[in-house]
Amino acid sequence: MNFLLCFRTFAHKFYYKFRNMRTIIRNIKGLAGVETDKRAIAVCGKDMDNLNIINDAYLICNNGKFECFGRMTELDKEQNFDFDFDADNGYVLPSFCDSHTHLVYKGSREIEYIDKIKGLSYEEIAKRGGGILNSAERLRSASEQELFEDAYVRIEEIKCLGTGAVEIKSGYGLNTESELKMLRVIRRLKEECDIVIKANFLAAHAFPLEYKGNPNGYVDLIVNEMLPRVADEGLADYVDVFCDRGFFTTEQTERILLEALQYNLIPKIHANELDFSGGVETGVKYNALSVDHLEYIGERQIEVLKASQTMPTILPGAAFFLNMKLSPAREMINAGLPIAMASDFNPGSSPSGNMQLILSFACINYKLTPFEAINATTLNTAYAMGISNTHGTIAAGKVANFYITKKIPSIEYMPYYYGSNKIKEIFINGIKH
């Protein structure tokens, strides 16, 4: 076990002791994303451009939760605190929630990156045995310990960049034992990391080479063998399917979702990245928590989503890295929909988990306002993870995951000054890291 993991084991012995301490953050230039009496589980349409900010503020945490907040002039100076921090005129924002990642993997895929530069498409690389199949081959030969150590380092990296909750998908195993191996690694990460982690079973990510001529046979394997074992070990919170052109059809997707519902696994869908695939409609039909990617969205899909509780989730990093057409985020918001934006952190199409960069992409490429972008990467992504009742905003009783910025002139500076880490301090469960 490397030094980082040894240190983490040592630190966990003291974790709950410090979590129960009462902490104050003083001299906050602007406390953003606060909620008082009215609580929202998500924000939609024009409301996405509303972000409550308290200027010259303080914030108090207790027992790992937000206790209260207000203006410095209103602070009762007679109170006692176990820890007293000075924000030094920095801003405080709720931690990012990254609702779509594939960060358990073995090895990078920079050679395919060169192929992309030379003009090969995502589908052409996949047909040559690259893409997801390349990652599957490497993952099958890796041990659980190797996968855990690599993923742990990635989680520490994204945490330092402001992420306080993350969903991790399987999908690089593509056989029963390797998919279970990935999910067991995610379970261990849940146990040993201090941020919230959700596990998503995504065996329906691609068709393995051994089922190239028998795609329905692979669906049989998922339904008859993988799903019962995943459920028996309690390894997943969600089930996902890559429902798109060249991958899983709507009929195959429905079969997997119907079976997963027997095990109380909540659906999520990779949808409409490559074409008008029917993935959005299928996801809504089965009450998917989110449908993700959404490069191909028209009036029909917008109307279907408006009549649902499904969160449309855009993955700007993948569209940027693959030079794909952009999802019509502005049209979706103008139609009254909510929008979430996540990193899609993975080795092939989005090798970055930097949610500060996603915040910038949201504004630069998708024309969201800074306030819309913050809501899209905090509260709405928390909804897409099923945790917006506890994460995504700063409200009394919610989990105290937040960060303090360096000295910046305004909230709008966060997406504007792209490419650098603007965070000075991070707090997870009310504890400074």
Second form
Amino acid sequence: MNFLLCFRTFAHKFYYKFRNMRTIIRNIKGLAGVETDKRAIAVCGKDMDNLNIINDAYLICNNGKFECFGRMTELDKEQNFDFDFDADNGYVLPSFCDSHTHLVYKGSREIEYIDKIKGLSYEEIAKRGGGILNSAERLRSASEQELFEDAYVRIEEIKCLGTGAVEIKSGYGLNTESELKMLRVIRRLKEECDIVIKANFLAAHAFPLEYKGNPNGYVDLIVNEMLPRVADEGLADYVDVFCDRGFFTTEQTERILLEALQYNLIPKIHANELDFSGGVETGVKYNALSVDHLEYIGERQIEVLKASQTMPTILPGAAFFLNMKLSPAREMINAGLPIAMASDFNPGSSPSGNMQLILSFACINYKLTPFEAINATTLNTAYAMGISNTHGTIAAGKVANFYITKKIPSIEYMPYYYGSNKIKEIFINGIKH
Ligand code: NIG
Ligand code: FE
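What would the structure be for the form predicted in complex with N-(iminomethyl)-L-glutamic acid (NIG), rather than the form predicted on its own?
Whole complex next, starting from this chain.
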């Protein structure tokens, strides 16, 4: 394992040194998610059902970025390339951006899964010391190296399934030392992985046992001790709070978000998963980049979101795995809102980072069209990570992260043929993986 990691790191550095190469992908059946002169930072409402596709296309990458694309019949034949690939009539799509994960963790929680099958709810399991607290106990006793190695393997797995950028949260440490440990693991992943990673500080994920009966004491610890250290070491891009029934109140959330503002940490928060918690309103009040989960959304929340720059993000894997009521995605899109969909990859509520599966859930459970689902998992999740100027579509100058599908009959086949891997090749920074 260590040897593999050393080799990967070396190969990665080598790649970067020599990535100033021009690569062409020929014979693409359909090049999807392309943008030319008109660029969007996100797509809303009716526009979510637009996906630009060039049939019978080529794609050229240079120096890790997209250079140009067009129809095969219009390709200037007098050009030199360092690498020449034949897509063999596969489709090409921009890599998924997974804007919500908890993929640094130790151990699995399939025992709780059995409890769930037998009828216990997520909240009941949490009250018994299971759930997030179970993962916290394991994480605290794991070394930084172990956590790094496990997470590295998960990142390699999701890359092969089509993910080209990922947000990762802390939140299984729940004390200063272990939250910092998690964030340092994420920092090392940023250094050693070839995809963009954003770090989100989520100490306000659950109340640790030490603070049972003194929830505000834990909020004090986050505000007075953790936040300054996280900021001092520059360990986080964003701040998160699980603002929901039985977890953090809106008052506690506001205290954390206000303090985080002093350190220029933008919120991305867990909201309205278990109830009309006020999480959406609180997130919007503090200009959250995204509010995530959103099972409990009514007209009022839709109006609040419409007047904001906050990306409503649904996590279909968690709703599926916990068998929860579904977020009203269709109503939100019909009201003109954008929707993003991410995996929520974590050991408790969504032990999968497979964004191809999220595409299928988007269509089957939430009644998104395949094009809406693709936009929800690429450009809109890129927005929810603050990277939609460089990721999420295929456009000249953007980072060349994309995949080539196996021979499939149509783009719609991607969500339709659920549960199996439709990807043949992945490219990260213009380089075949
Ligand atoms: O996004 N909802 C809160 N947190 C996670 C679950 C984490 C866990 O159960 O370990 C989520 O679903
Ligand atoms: Fe989550």
